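Next up: just one chain, as structure tokens, the form predicted alone.
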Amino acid sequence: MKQLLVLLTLFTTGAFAADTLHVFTWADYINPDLVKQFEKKHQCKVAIDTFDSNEAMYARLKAGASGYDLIFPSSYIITLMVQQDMLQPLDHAQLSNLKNVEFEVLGKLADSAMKHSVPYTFGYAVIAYRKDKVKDIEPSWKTFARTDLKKRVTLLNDMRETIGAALKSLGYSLNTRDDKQLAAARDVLIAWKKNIAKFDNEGYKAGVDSGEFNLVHGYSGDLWQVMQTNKKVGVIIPNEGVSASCDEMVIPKGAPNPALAHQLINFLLDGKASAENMQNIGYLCPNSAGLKLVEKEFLNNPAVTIPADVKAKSEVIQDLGDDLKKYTKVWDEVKAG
């Protein structure tokens, strides 16, 4: 009878009902290991869901979906979420690893001071492509021009990077807000289209992996991640510039556990979790600890560390406020063309 009421007593106070962290982000984006040593550490489980682009993300957000304890978006839809009152403030005092933030990224980013958001990666879209199978390679978005790639070709299903990267081929701002430039862009995108197999968030890093696609536009650590282990896969860097992102942490409103979200913020701060996470992830950690842990090697790759004339003439996507209803305009008649 004893024993049956101390196994009662341990269900009831949670012994073995352990709390669950409920995770949105991008597919592998956190390293497994430290997932797993975060877990045994506060006695949880974190339950992990991704999304494929910030837009996917912030419309499921909008249409009710509820429940998420820390969310991974790129900094330019956080000013959004902050200006419709979707995050709620950071509580620094829990959150001693902040620290290791390097001082010269937050100085690039809206919100500085971290109140709403802590920085998490540093990357950046570029171009992958067979070695074994594309010959001549030019570092450029034009390459996407080529036709004797037909069909065996991907841009990424994301409105401002692929829009984005039109632009940076002709020279304009990935950030634009003119008319004329956009219509441009639309034209290349439209006879770029002629070329893909589609548009694409996910299958391209198996797609280029296993030689179904020649040439892929995709987010340079999933691209590191292939290049890892199959050396047929290389990566070039646009010589017009590439969108440079920086994807942030942030708690919602209504978060069931925001305890343990900061608790996993700070665990992802630590400076060797965040060299960890960074060799295993591909994406560099604005992390002043963690990048004096990293190995070289690492920080040498070209999906990593880009040249800096090319490092110069890329962009930061913003929010563009009322001037977005331009690119999804844009982009809806691209979709259509």
Given for the second form:
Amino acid sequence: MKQLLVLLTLFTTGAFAADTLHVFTWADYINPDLVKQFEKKHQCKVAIDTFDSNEAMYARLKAGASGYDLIFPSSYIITLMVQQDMLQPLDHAQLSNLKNVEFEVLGKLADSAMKHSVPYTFGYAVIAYRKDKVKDIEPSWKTFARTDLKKRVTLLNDMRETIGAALKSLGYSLNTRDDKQLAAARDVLIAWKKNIAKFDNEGYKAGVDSGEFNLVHGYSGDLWQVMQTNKKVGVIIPNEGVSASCDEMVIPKGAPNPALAHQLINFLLDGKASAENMQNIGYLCPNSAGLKLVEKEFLNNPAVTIPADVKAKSEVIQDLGDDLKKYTKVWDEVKAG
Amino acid sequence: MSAAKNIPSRRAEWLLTLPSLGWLAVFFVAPALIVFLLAFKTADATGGVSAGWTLDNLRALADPQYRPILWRTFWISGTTTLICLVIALPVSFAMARAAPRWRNFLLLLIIIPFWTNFLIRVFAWKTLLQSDGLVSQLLDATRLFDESPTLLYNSGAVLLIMVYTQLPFAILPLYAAAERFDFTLMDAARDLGASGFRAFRSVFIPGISRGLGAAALIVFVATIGMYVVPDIVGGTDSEMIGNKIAQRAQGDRNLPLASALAAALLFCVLLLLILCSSAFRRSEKLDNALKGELQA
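Swap state to the form predicted in complex with the partner chain from the form predicted alone:
Complete assembly follows, chain above in first position.
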């Protein structure tokens, strides 16, 4: 029995002896080469776990999941996480590359002093389509009302994004609390639902690539990644405006390895690393040093830089507190409708 | 058997079942109780649970929005159970009648799919059924359709893959019952003039009725709470109660309402178990009474 105990302790301590950084992020959201460089530089292992919606990530942490060192949520849910005292304040002394973060982007965020969070990427929810199968496409959310696409269409399985797209198609704010506007968005979505195969957050990427889907609602960087290898896939930016989101890096309270988490934040904020990262994941990193190094072609891609007039009509999803219930009600009605 | 001999064996029985009872208490009863308790709590907007108690979540279950989902859940699980039994009955019959060497081989074939992860098997079906997949190509080759029909993202796909994933759970208990079945009874029925099918229906099926009950119960209970299959191969019209519970717990940040739904589901399953076990007991009593009469 004693030998067994000794053996067990040996095994468990063995597993924790090498420094492991536990990262919780979106799929394909960090350049794997950079991860290798970081592991080599700091003699550690980076373990990446993924989530497919901010809500899923939040629910998991709220239910008591611990052990993560660095998380990449969107800004609206970070506001909530700060309110809930779930995040550690960042130690700016360990983050010499904070100076690279673009000033302009910070101005739009709740945590503009970067007390708890550092902007990582800036992206949009847009539409991708198969150039070989969909003809005469208009840059509009109303494309989802087209009945000629044979149900080979997906919308995000994300309450805020998808109701947001319907609200935008009607010219309303995607953070509206107005019941009438939300009811109108519900009716639009029930009509769109008849033309779609499913609400989907992860399969759309492979689906539009293989031709299983003709039209998908998805995140700009993910769709950029598909466009790099498949010339039949194109992106349209709806002219009614899109949802813009900023994903940021945060360190949760109780993180086992906060020092190494700070190191990774600083590493990713480095100008050269940031440029390499952007050109791998397809999302714009609001990093002034990185943006100087990145190829011009990358910045000209429609999935990376959207037209100025559309940008002016775009909004960032905000936390609505108790009024989130209104969205839940609409979402239930859409799913049942 | 004397009463004095009975007491120590009782104690031994208890001691032997204690580990499994403890296991059940920690990993089943305690979580189920937590779910029940949470169902009477109020949710706050941040995904937390407030201190007060309420019946609102139970009242919310009466909301008409759940009716189509409940109906679909029962319809899909019921049909899955029925199809699984219809396929498993002849399979288990054939397996029990096969030569012992073949029997083990067939049993192995039933069990082999379990060596692959459940999720991977579901994704494999997705690859087969997708619009450019093997099945669609075969359908195209028959030229029966102008354009190959969409096979995925509907309730039919959910049903097909549910049957596929649950079939072994129907075959195994039925085979266990069929293996113990006395096949000379069927020969006797044939000798008395029954047709093969009649003997199967009136002698074999009643003879393995308990295995049948167990198989039906296992498949029904496993499918009624299914979340993964409708999530992966279902479309906009195949949401089941499991998916709703996931939405309540994650997207809506309403753990108490998710718990109320889960508790309602658990309650349905418990009710079903109680009904079945009382039916078993009644049939056992009837058996014993019959045996007693025969001996007298």
